[in-house]
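Here you get one chain, nothing else, as structure tokens; it is the form predicted alone.
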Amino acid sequence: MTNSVYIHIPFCANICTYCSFCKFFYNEKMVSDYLNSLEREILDTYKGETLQTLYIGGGTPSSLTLDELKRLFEILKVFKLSDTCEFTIEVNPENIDLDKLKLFKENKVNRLSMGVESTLKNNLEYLGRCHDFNLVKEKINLIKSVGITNINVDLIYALKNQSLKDLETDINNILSLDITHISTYSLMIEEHTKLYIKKETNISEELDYLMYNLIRNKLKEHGFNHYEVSNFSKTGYESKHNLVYWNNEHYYGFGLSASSYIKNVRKTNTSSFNDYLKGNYVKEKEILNEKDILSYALILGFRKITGINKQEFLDKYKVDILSLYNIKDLIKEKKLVNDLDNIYISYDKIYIENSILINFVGD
């Protein structure tokens, strides 16, 4: 059963220096053409399931005009939403206003994810961001004023010349916003980004590790639950949509570069604007066998701090998790913990989780 949808809106008013996602400078004609093609893709693919999560990401969805957003929401009315559906849209501080927020609220959006990234001027300039912390505070209060209180903020750390004190200032400033969820990302210099073209390099692994520990210790002190490698929430405010991914459940992905997982097929859409407008939506398709499905289940499930519930895994896949790969050896090596209900990565090994997850990559 497919109960979740991701929608990609690839337009931005400004291109950040670190971003490797599929995106374009905002263009009115391109937006109109794109929304028409998005509507066709949804109508061709969606089977009428009732959704538990709906997520609009980008790009910057809030870079669309009010009329364009109204058009988008008209397209999305084909979806059947459950009474408890978590409906998220990504926004930037500089292009949301009261009218857009009221439109979100009228269309059942109940969760916002704001790209803050940093609260310090030099960091924001390095990342190519167009706001300051005063604007962030103003817009967070505006969001709350329309009755949307489930708010995520993105934080990027491990920037060139960033100190632990700088990071602590960022964390304290974000905590002062009184929000419910924080997503943290260690800056990676990726190909096809402005930072890569400028030949910037990543900070030392030692400092990155110290920053990661500072984040998780500081947020824990302030009542945030560290529930996934990079994600922290107040109790009950975990991202239901992202948990769909980490629980290896099925979801639709619509729009440029969006991914889908339905039945035993993983699909990735094209990043070519022209191909997408022609209706050539899918770029890659992976048909999974049983081993592939189990491999994804382990790699994704162990991203959660509580790991994988053994009984639920057995019920879902008809396989004892302890019989797979070298899980028993990893438990003996104290890289995995086997408690009464769950198997999970030892908390002191989470920073090096990739060296553990590599054990579950299929042949």
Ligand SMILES: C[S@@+](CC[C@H](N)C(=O)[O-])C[C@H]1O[C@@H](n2cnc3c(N)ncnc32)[C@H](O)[C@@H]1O
Given for the second form:
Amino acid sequence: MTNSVYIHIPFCANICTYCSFCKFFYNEKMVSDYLNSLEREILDTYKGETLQTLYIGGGTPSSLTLDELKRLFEILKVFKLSDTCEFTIEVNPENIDLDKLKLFKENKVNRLSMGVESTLKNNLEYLGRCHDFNLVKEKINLIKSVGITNINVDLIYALKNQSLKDLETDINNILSLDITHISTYSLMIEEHTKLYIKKETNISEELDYLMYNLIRNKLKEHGFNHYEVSNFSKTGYESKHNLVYWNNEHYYGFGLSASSYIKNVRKTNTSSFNDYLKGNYVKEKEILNEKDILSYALILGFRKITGINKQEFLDKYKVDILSLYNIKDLIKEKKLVNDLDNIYISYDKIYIENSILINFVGD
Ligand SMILES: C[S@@+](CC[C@H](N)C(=O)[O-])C[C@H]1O[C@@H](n2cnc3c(N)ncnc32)[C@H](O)[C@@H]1O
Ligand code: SF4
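Moving on from the form predicted alone, kindly provide the form predicted in complex with this ligand as a structure.
Full complex below, order starting with the chain above.
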């Protein structure tokens, strides 16, 4: 069953220096054409399942005007939402306001994700962000005032000239917002971004590692559960939508560059605006065999700090996880921990997680 939907809104009012996501400068005509094509794609594909999670990401969904957002919600009316559906929208501090928030609330949005990234002026300038921490505080209070209390904030660390002290200030400021979820990302200098063109480089691995430890220790001290490599939440506020990905469950992806996983097919949509408007939605299709499905299940499942439940794995895939790849060796090497119920990456090895996950790629 497919009970989750991701929708990509590829417009931003400002383009950040580090961002390689599929996005365009906001343009009224483009938004109108895009929403028409998005509606066609959804109507052509969605089979009427009841959704447990709906996630509108970007880009910056909140860069759309109130009328454009109303049109978006009209399109979304086709989806059947379960009573407990987690419905998330990504927003940026500078373009979210009370009218948009009231519209979200009326349309059953119950979770917001805000790109805060840093709370310090020099970092925000480096990242090309156009907000400050006062605006963030104001907008978080506004969000709470309409009754949406499940709020995620994104933080980027490992920035040029950033000290551990600076990072600690960012963490303290973010904790002061009294929110339910925090996603933290080490800065990646991606091709085709302003930082890449300016030949900016990453900080040292040693400092990056210290920063990762600072984040996880501090957030844990403040009652956040570290439940995925980059994600922390108050108990009960884990992102249900992202857990669909990590649990290798099925989901629809609509919009430019969106991915979907349904039955044994993973698809990625085109990033070409013109192709998308013409209705040529899909760019790549990967048909998975049994081995591929298991490989995805391991690579995604081990991103969770509690790893993979052995019995659930057996029930779902009809195979003993301990018989796969070199899992037994990795347990002997103490890279994986095999407890009564679960297998997971040893907590002190999470930082080198990718070097462990590579064992489960291909044959
Ligand atoms: C889809 S993006 C956009 C969300 C929203 N438009 C915003 O900017 O706040 C989600 C998050 O990915 C993270 N991110 C994007 N590019 C990154 C990069 N190059 N390195 C590290 N984190 C990145 C940022 O924290 C960002 O908020
Ligand atoms: S980080 Fe967010 S706001 Fe900035 S360019 Fe990327 S999608 Fe747009």
